[in-house]
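Here's a solo chain for you in structure tokens, the form predicted alone.
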Amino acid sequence: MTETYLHPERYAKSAALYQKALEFIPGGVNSTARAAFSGWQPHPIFADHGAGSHLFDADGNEYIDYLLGLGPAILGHRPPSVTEAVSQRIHENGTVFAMATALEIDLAQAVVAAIPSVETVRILNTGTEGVLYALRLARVFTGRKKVVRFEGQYHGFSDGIYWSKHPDLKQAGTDEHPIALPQGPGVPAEFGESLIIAQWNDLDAIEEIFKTHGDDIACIITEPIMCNTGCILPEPGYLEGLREITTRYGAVLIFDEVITGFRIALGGAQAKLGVTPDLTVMAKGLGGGFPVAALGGRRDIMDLATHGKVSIAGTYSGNAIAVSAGVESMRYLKEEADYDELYRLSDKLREGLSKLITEKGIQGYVVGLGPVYQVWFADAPIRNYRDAARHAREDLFRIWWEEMLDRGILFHPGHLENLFLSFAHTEKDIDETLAAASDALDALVVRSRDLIR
């Protein structure tokens, strides 16, 4: 199947911008997730501006946006109060001081009040930084070296954890005993020796791992909802089991809530699902579209940074732009955001899509919780990465994406990514999306008669 746009003329300016960008930027983009080889084929679409739940590209095409910057635009694009707070802070105070500011205390207090696991918190710049420091804290706190991580999850791009995200199963070991594979060249093989790779949603395997390596395991790091291989929910009792096992063996449980934090609930997925980790990494939903992250958790673990035993540094950490965005975003999420309404609209869209898929005789379903989900075109349940690698139909998803894009609905072309809703989405957006989906799925059936089993 040729991967191109249905009507290339609609994206002529993006095509031209891409050719120009290739002269100065490797791959023409500044993040792998935007690259042509990540699904944006034959070239990435260039954004021009966003407004609320809608995005406009360089060619003037308008979309109902379910990409949302891969999640940060939880309040929609250019939320007025956050934009104003940041603008005012820049004009009245400045941006970077390499000194503490009172506003940092306000943001820290808001995060501590919202997230069940967080007793103290450090403000950072990216989720990658948060994970790097969380692993460092866990190793120092326990005096151990090994980290348990799950295939199909992504915890940033630092060398020590950028492993086994979406590995080739021919090289990744058996289902019972996965092996660590670096995401790509340039990552020293020695880092893999500190990792133990496991499959998601398999408590028996975790129990066996700890029986064998428990004295060497510093921590488990996991997303509470698996959002980097589409969307895979934890099975009943799974997170509770991770909590019990890590407690029993004296290991640290780290939740990577970069995606789920403040999106699934004000208190994150841990509040919604009722399982409290020891450390939590937060980012995307915290800044209302501005780059800011945080790492927080138990005071006795976080106190390792108090006198510098574990260094948590960063020139831009706690900068005025990020902190002012975070303070206003947290205020809005606590005082104005209607999570019940967000869930109602999210459920309406998810259930509507599921109904359409069933009515049209397509093998597939929609999985998610509240405002994060994915459409799986699959002939079997998907409970971990290996299920997705074996059963999820990337070819069908590509057709679905092309047809939806052509009808003004935007999300990531990768079948292992997510669709997001924001507080800016409206009933009209959902109704228009479902109408577009009905037509797009009809087109999918026609275009893929030889592909649908």
Ligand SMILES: Cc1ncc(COP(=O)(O)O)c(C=O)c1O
Given for the second form:
Amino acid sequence: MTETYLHPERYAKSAALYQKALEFIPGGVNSTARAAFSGWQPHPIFADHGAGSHLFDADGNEYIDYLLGLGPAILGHRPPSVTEAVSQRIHENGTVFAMATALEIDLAQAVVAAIPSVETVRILNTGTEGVLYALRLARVFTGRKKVVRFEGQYHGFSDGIYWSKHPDLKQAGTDEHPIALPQGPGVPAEFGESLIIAQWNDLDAIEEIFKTHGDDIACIITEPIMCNTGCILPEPGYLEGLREITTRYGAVLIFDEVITGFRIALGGAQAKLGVTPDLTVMAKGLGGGFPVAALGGRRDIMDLATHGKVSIAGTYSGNAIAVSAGVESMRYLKEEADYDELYRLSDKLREGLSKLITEKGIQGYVVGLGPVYQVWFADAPIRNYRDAARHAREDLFRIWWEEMLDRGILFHPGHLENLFLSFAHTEKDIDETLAAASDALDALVVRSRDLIR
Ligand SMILES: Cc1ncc(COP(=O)(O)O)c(C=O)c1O
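After the form predicted alone, can we look at the form predicted together with the named molecule?
Every component of the complex follows; first up is the chain already shown.
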């Protein structure tokens, strides 16, 4: 794999900032996904500012942005009405009170109105917290301990669930019986004992797991569309099957809609796909670029928090910055955002990319729904993490990423990440992206000749 940018001279300021950052910040960045080892070799690119669907880096390079902060910039960068609502709130009210505010009710009401399964909701700060509390609620509600989670999914970084995200298949057990592997050292091994790891899109495996452990299983947690191993869609009937089995065994079904919420539809993937979970975790799409998350669902489960049987805490939960961003963002999504147009542009890009890949004789395809997708360079269909680990060509993806970056198109360098469209993307953005992709794929064909397995 190449470990440089095609034109290093275009990234001189980023390179210098990285050297300075390394003195004070481990790895020079504040999250794993931004680190050099996560694909940003030879050094992370430093962002300067965003404007709508475009991003400008520290060297002044301009990109059409499909990274979108890994999802939160669903309205594009600096959406004027959200920026205005937040700054007005800060100026006129303040930021944090450790007291309830009326505005929190507005946000909760908007989320309840939007998401089919949500009867009551707590406002939080991050998806990680939402998942942590969802698991706790499920365990107390059922009086059971075990959590079923899927290889290849990511549900935040808390000890109880930061397992088997992208495990090394040599250590991860057989396809039939995957073994729980912690994300790394420091995650206590005992947490793994409460997890049952399964492959996604395999309903028979879930049926088997419940036959053996049904009385101990508190919940299944899943993304309704798998967005942390590139993009993988649920096969027809799969989510319905998870719903049916969890209901039959009295287990809680948790949808982690941190990526899909408010993006696949205002009502999340659950509205689009017609499957109703018991609990839903929401985050990235909720705040128009500001940090806000939520956990909501059935009233009888959420009520465990009412009198503190399950404590859902957080100094910053429901702070005025997050809540004012959420309220305006939800208003915009409900009243002004044109989801049909977002889908039209997303489909145009996805179909255009698929066509180009086929025309140029490259083994690959594009998978996604609406504004979330990934390009797979693979010679076989990918329906779960193990397929991706075995068939997805990281080396080809890297070339594709470099060639697109060089042509002013930005997305995450990781082949297991996603591309996102925002409501700020325009027809012109899509046309320019497709033109860039045509050239980038030509370059890929040339550069990959030596790599073809
Ligand atoms: C599906 C999913 N769940 C949970 C999380 C964790 O959210 P946060 O980064 O806000 O803690 C993420 C983050 O990318 C995610 O993609």
